[in-house]
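Let's start with one chain on its own, the form predicted on its own, as structure tokens.
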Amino acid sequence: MTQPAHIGLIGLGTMGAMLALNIAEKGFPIAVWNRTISVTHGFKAEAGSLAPMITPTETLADLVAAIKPPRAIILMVPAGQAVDDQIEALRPLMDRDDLIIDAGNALFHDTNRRAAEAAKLGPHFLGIGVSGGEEGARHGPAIMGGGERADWDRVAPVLNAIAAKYKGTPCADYMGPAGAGHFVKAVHNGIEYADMQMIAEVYGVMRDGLGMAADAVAQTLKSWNAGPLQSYLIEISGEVSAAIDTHSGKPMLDMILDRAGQKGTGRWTVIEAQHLAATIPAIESAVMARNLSSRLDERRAGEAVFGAAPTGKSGLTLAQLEQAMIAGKILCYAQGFALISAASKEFGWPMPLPEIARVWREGCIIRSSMLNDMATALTDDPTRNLMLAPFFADHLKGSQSALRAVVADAAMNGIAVPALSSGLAWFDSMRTARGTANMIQAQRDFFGAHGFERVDGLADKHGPWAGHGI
């Protein structure tokens, strides 16, 4: 006789049909769904020494019948309508003291209003941040709760059990209420993007400025991922970079269109900053660069009119590269957790930034070494912006001028580096105690009367245009 499922998950595609085998290798029985039978039923044969703790269903009434209760179901289905007709579909089947946990790429906004329908209506509802693509699914992701804490409490147990560990630690935590969960793995792919963005423009400038080819390309990232740059990103760039098509014999680099895509997570953290009016320039950039790599066309067309940028003109080196890489990752950063603060005040969510660092230690796309180090300043002062810690700090004044170094020496040579350039003008936004504001509110006030404040307290709040004060 087949034993109750522990839980159940409906969805098995390649990340829900990863997840399944990595909670029935830790010991959960697990009763799956997946809307073309035959998937589900080829999935139990393809488990091996697994398929015992697996149970598939044909339909959900069997699959909510397969849980012991109180039950759990996870949803690895498509972000938008396909979680809420799933919602939809279980609730009448389900108790109210059950559980759905929504573990895919969801809006935080879509979160927040499924958790407020599941409060009135029932089942609990959970949202849960999941990263680190198919290898962490099936071998332990980061994952980021949101949802009611006893909720979280309830299913930590597995979640933590699944979960990437570091040093023995799960890389699994509770976020907050609703949607927090989804915030902060929608804050994490934007970080995701802007470091991405980064190393391809140090690419580009080893490419392009430098003339190096692919392979020297990686053994440079194969060597900085043995320093303070050390990242899974860092590492899967260095792979990337020595690999041959099998095709061609060429490199595989350069075989891939420069066009690349996207999933939405980026765009949506870069609008929620600006609801915010938190400011996260590298990640924009991040967005934007991705936007226009689109626009393959209009590039061409740009070359042959403006001409190609000069190549090999370049007189950076690699250590230059490679310490304006590591101010640039702590300023990407720096703006992430920036923005996870600016909406746990809005939303009144106690999102906790140094176990968040924890989370992002490993099991997710990324992972650094610098998370550590960032999870012990944000013990000290979560306050605090992350670039004025100590430690980063410290970084920061030995690599700013290497940072400069590369956007500049970019932009002589017409190498378009984004997110680097974006994220040194913020930084030097961010150190400059007298900016130029004054004179954007002096024009406001000329044109609209919006008035201003002084620097030595008067209450005269607008100048002497148009007759004022005279």
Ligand code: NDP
Contents of the next structure:
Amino acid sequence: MTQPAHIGLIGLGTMGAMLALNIAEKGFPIAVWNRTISVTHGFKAEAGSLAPMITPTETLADLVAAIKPPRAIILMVPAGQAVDDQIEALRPLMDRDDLIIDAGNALFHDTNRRAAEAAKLGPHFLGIGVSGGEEGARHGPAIMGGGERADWDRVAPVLNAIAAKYKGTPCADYMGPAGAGHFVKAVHNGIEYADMQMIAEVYGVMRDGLGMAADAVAQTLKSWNAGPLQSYLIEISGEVSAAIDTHSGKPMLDMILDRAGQKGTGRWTVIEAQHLAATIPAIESAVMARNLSSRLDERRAGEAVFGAAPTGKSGLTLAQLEQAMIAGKILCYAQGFALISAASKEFGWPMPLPEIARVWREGCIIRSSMLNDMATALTDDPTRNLMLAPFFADHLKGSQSALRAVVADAAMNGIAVPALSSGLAWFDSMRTARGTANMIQAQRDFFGAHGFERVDGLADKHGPWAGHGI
Ligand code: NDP
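Could you output the structure for the form predicted together with the named molecule, given that the previous block was the form predicted on its own?
Now the full complex is given, and it begins with the chain already shown.
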């Protein structure tokens, strides 16, 4: 006979099935339910030695009855209406003190709303961001939790057990109230977009600027993965560059259409940054580049009119490209953490920046050795922009000239590097004490009498052009 379940899970798709196996493997009996019943039985049948830990159920009432109270049920279904529908269906079946955990990629505003509804109607509600894809879900994802601290603490033993470990420390933590966990997950995905985009840009310079073949790109990325850029994304980029297409015998990369998809979490991050007036141009450029990549016909029309960029004309070295990538990566993370800081202030959620960096060190797609240094720098001073932390400031002092060289060389050779160039423009803006917004202020005062502050502190707020405006 199967044992009473410690926890339940709804949605045995790619992520849910792997999470359920992970939970069972860590010693927690689990009850599962899936909209399509055959999937539930197939899951149990294929669970091998973990099958005795799994209770398949055919109705939501059976699922709830199979779990030891106070119950906790994880939802791993598509974000949006499916989550609301499942909560509505579970509410009458569960006790007020039970807990529903949405582990999908919810928009954090939805999680805020669901948390508020849960506070009024029960059961309790947690929104957790889970990163690491299918492999991570099975063997250790990074987990970012949001909701009531006591609810997090209640399920933390399970979540810590299934999470990835960095030198023994679970990559799972409480990020703050309501939608904080899903907010941090969205920023994670925004950073992921930018990190991937910068790697793609550097690949573009190697392929088009330096005329390198895919296997040479693979060798370069593999060597970078042994240095400061060590990360999952550099590692897999090296692997995909080395792969050979079984149909054509050519490099796989050369056979893939340059049109990238997205599910929207990068876009959410950018929209939220605009609401918060946070500056994340590397992430914005990465989202823009994905949007633009899908406009293949327009790009072909552009090339027909303006001609293709010349190939093999770059004068860059691979060492410069590596240094530029290091600088770009630091700037992108500095922007992402600054966005979380801005949200912490605006929403009144003290989201813990050092803990976020620690959670991202393993399990998630953006895991990298640099995140450990970021965790240290943010522990020293979580209020300081990461680019000003001595460790990263030293890195930037050393690598900024390479970033300039790469952006300038790419511009001269017609190679688009939007994330690297916007990262550099942000860096230059952030290191310029006397910028150019005095011109903006003068223009605004001229046409709209908006007024300005003077450098000498005098009270006069208008220029001598009064009355010339429209
Ligand atoms: P899948 O499409 O693989 O699985 C979806 C699951 O949800 C299936 O079990 C499906 O059941 C069920 N489902 C779909 N619609 C409904 C509905 N209306 N009511 C009830 N159940 C429904 O999705 P994933 O596992 O990839 O993703 C699940 C969540 O995890 C999403 O929010 C996703 O964004 C997030 N996520 C995904 C990651 C990934 O790498 N795939 C990484 C991190 C988060 P049925 O068998 O009946 O179709």
